[in-house]
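In the form predicted on its own, a lone chain appears below as structure tokens.
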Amino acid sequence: MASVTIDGRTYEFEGRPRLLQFCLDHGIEIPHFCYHPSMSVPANCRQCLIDVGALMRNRATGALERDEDGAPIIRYMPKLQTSCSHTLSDGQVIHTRRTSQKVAQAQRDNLEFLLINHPLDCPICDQAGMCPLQIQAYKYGPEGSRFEFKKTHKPKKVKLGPRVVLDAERCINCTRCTRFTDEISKSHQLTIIERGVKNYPMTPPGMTFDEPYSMNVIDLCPVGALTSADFRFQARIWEMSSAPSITTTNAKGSNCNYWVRDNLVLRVTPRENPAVNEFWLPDEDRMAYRRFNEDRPEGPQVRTRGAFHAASWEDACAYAARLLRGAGKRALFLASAHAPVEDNYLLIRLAAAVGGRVAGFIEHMEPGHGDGWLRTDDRAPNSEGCRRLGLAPVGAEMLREEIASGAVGALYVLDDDPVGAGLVRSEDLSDIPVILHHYHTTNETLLSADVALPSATVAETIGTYVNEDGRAQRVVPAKAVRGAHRTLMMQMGLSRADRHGTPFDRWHNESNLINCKPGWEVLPMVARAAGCDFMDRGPRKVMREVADTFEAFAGATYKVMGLGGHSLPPR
């Protein structure tokens, strides 16, 4: 097998890998800006320089040539090479800055050039604290600047599109953004204009940067030249906590991180997963952060004398149980493609315990919305999970006929909106008790509900979702809820500022704690109030039971899923 020596250590390799990626894969740090593993290699930032040599061999015998001390003679290339574009070959000897003063000096000089016209605005830059240029300037750059002249000025606060803002002075011309639009999204909505120190990315004449994946260039930008119009100047990286999760605007289940400050989700960024979304995230997933903060209900409510009144969780669940007992076999349950597998499974158990039945789940299809990549026609995150539980989509005609015939004595809706989805009308439900788990006060079925139970969103719960490709992925809470279950509290990061805030902290706002609960906590409460033997065992044990009960979920335990997911067997 071929081998290469890097900083005195020998590594074996196969094929023809690029040196920079090979080093990154083996934990060898090489500073770089323009390189990205999913895009072409322009080698234009010149920060990843290395010294490359080869062992000299006798042309006639092939034996290694040695010096007077018996050490192999190494012939080095006359100039330093860019590691991102350098292809490894057998027997090469590589020196990074760790073992070569020449490489260290070259990288230090290169950083000095990059910083010549870069504005000194780190204190007000959104990228501060997570900026590769800032980090590398501290680690590898010069101690100070020798440039005492007027810097080149470029346009600032330029809205390239509805979601991306440009500060051209910060740009170091890595071309990551333009390569993304040319090679990945293929929208060709960005290009480099001007020449020399005056150039920067811009949209072509008459074009707006409004493609469905535009905000990926914000993550790609290594210097904060491209920022989010929504998140700009909202918070610093050290003020927020992040939690790994998935997005729920469609059936792809793209992996992401939810960033939280004062218990509000402020932004959504991609989390690398080669099996799902690689490094990318559509804009619709990122802009969905608002749904975790806005129009949220405040505690359970019960309708008495025609009006909603606040109630305790115990009283609301007890009232829901009385409605279910009164309906008996005529209790009809609607599962949800928005709810985790655990909640839907417990809904099936509850329906069986009270003698009712689950009609199925509401499908949320939007033909033409999908693009064959990270957006899908299915606008719900867990349709596949519902199907694997043996549930089928509910038809509007069938549901209306059942209600009109008097076959429905009570309707139990889990985390969905049958009125808003067009399955039924409000007047259809006027004579039927409705128990509703809901995320938002904008839920149209809420006007017909007799019991309203606020549900925890994907950012506030623990659970499992199955994407359209049959990959089961678990989520953990990113933000706290009022009166959190101990299982939720144990999954929250211990270093989160939210955990230690008090009413005396100026940054802390108690009203941002939503009085809601996950379905796997509320459904057993309703079951117990209905006199059913329903154990509250937590989501981990519920998912283990699902994996043991349904062949379609074989092996899908929390341990197996981890944070990257688990491919389920075909249905």
Second form
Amino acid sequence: MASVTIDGRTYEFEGRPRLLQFCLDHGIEIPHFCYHPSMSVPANCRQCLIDVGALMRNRATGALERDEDGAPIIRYMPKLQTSCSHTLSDGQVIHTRRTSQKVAQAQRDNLEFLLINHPLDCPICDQAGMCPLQIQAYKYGPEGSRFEFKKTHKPKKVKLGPRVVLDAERCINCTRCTRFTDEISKSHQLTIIERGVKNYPMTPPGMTFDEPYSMNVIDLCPVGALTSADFRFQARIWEMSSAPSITTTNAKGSNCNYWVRDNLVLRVTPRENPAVNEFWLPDEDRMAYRRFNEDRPEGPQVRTRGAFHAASWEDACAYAARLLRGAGKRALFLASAHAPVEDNYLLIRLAAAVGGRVAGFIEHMEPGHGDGWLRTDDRAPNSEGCRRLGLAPVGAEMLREEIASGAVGALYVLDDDPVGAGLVRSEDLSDIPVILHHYHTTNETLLSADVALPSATVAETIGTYVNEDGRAQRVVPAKAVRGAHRTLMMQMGLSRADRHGTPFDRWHNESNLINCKPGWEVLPMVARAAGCDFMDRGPRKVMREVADTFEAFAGATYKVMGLGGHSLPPR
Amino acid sequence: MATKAGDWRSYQRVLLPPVRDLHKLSVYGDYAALRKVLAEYSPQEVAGIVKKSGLRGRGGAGFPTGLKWSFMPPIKAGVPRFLCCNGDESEPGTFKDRQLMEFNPHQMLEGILIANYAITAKTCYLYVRGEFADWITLIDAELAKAYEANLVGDNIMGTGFSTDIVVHKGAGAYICGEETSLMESLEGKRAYPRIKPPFPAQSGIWGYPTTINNADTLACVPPIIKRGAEWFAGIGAPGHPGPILYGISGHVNCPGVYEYPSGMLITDLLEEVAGGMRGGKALKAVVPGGASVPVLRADMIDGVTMDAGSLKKAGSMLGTAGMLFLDEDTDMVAFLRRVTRFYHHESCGQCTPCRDGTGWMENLVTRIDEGEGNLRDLDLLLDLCNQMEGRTVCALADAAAWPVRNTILRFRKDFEAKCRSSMWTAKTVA
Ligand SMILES: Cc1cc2nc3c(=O)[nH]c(=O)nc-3n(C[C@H](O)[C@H](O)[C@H](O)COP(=O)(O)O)c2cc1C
Ligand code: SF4
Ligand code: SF4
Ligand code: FES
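Form predicted on its own done; form predicted in complex with the partner chain now:
Entire complex below, previous chain first.
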């Protein structure tokens, strides 16, 4: 097999890998800015320099040439090479900055150039704290600057589109953003304008940067030149904690991180997963975070004599149980494509325990919304999970007829809004008791509900979602809910990079805590209140039971799913 | 004092011959060299003749033309191949291609057609600097006549060989003269030079095999065909033969473009061709090949001839043979200030060292020129040269660094005289 020597160590390789990627894959750090593994390689930042040599061989015999001491002679290329664009070939001798003074100096020189016209406004820059320029300048850059002139001035606070704002002075012209629109999203909505040191990215005349994937350039930008119109100046990076999760605005289940401070989700960024979304996230997934913070219900409610009253969880569950018992066989359950597999499974078990029937789940299709990439026609995250549990979409007509014929003695709705979804009208529900698990006070079915049980959202719960392609993925809580729950707290501790939240993050104080509970906690409470033999075992064990029971979930334990998900066998 | 140009005084011009109205097809004639090539030679033979002639590129780098043609990969069905003629002439002090386009465009067009034949290209893009609007109009009109006469286009002169010439107008950026940047520009993109490898012969215009040559280089081809490779190889300096269009400017009595054999003594060009220094002043410096090549002090040009070898020994380069003569009154700091301004203005801004370094250099030289500079600025400038050279995608950063380095090193006194004497400014001392 072919091999190269990097900093004195020999590595084997196959094919023709690019040196920078090869080094990154092998844990060798090489400072760089413009290179991105999924895009073309323009080698324009000139930061990733390395020294490349080859062993000299005798032309005729092919034997290694040696000096007087018998050491092989290495001939180095006259210029330093950019490792991002350098393809490895057998026998090369590579020196990175770790073993070459020349390379280290060249990289220091380059950082000096990068900084002379950079505004260095880190104290007010959104990128500070996770900025490749800042980090690499501190690690490898020169001390101070020899530049004693006025920096170039360029436009600031330019709204490129509805969601992306440019500060051209911070731009280091790496062209990652323009390459993204040219090569990945293919919207061609960004281009570099002007020349030389005045260069900056801009939309072509008459265009706005409004493509559905525009916000990806914010993550791609190695400096704070491209910022989110929405998140700009909302929080410093180090004030937030992030939790690995998935997005739930559609059935793709793109992997993401939820960034939280004081128990409010402030932004959503993509999390790399080659099997799902690679490095990208549609704007709709990022902009949908407010629903974790706003219009949230304050604890369970029960309707008595026509009016809604706050109730304790125990009382609310007991009332729900009474209504279910009263309905007996006529209790009808609606599963949810918004709820995780665990909750839906427990709903099926609850229905069986009280002798009722699960009608199916409510589908949320929006034909024409999908784009064959990361947006889908299906606007709910777990339709596939419901199907794999043997559930089918509920038809509006069938449901209305059933209600009209008096076959429904109580309607139990998990995490959905049948009225808002147009499945039934409020009038249809006026005569039957309705038990509703809900996320938001805007839920239109609330008006007809007799028991309202606030649900933990994807940002607060533990659970499994199955995307359109049959990939089962776990979520962990990014923010806390009111009332201590050991499982949630432990998972949250584990999921947050810092385990406790930063000193700037008051996640444990009472403000912004929502009084809600995950389905897998509430459903067993209702079941027990109804006198059923139902153990509260936590989501991990529930999922194991699902994996053991359903062929369609074979192998999907928390351990197997990990953070990257698990591809389920075809259904 | 040995000129390599032999009996240059009796040299007969072939690129810009003294013929009235040569730019007209009727005067130029009907492409005899092309006719000869199509009738007598295979493409390989044409490339062989050019290789034997020793012709080296006139675009600045002096690469052997025949060798460049031979880099084209074997012909593959369905894979188009292109020739590109670089007429973007924008290097300061260079104005030779312009003369060709004005006075002898057909020789360039004929050269293009022969090169197209030699590399089996069906299309040549002729990229002309946009400011040459008048000559573009002229070339368009003359090209139309050539098409009419079936010297270009389908089935040329009934030989079965078909090829097209497409004239493309540049939009005023120096960087578009860099070969890969020119291709990006042709493709309708931003003129950012590409990283090499891959070289144009592997992946040029739209990713297809492409050969690119300077307009002057291609205009040399018809005479080579007509008079033979030996004739051409016998003109001027052996390692760098052929006629050279010397573009002479600066403080001389008769500036202009002069066609003479390569290997002319710089002193001959100054005294006998350009009529000596204006007002009888003494020579101070010569930039022998366009603004980017290292400047030579007057005392460095004794016996130096205009060919790659001799100039290299003297510490400079032939470049485009655009010669700038500066007299004793010249302020070398002001000169360098103008040069750095040019490269600052023309850097495409793709690579960090060039984008930020060129501007910094201009800042520093301007400060020195205005009497505000410090001695340590000179060392900083030399540092910046080191930090830019050889670390960029294209050679513009090198072209920007060479004049800075060499003007400072060769005229350090001029610079020191303009700097404050100590590295501390008056203010800090007080
Ligand atoms: C910054 C830069 C500018 C250039 N400008 C020109 C130009 O204006 N005209 C030209 O013929 N070659 C120019 N060149 C050289 C071309 O890249 C290329 O080497 C040349 O066209 C090849 O032709 P030749 O082999 O016939 O010399 C430039 C090179 C660089 C690096
Ligand atoms: S805005 Fe950011 S991503 Fe775009 S070129 Fe500038 S530094 Fe690169
Ligand atoms: S060296 Fe300068 S002109 Fe050439 S590609 Fe880099 S930035 Fe552009
Ligand atoms: S990462 Fe290699 S040049 Fe930018």
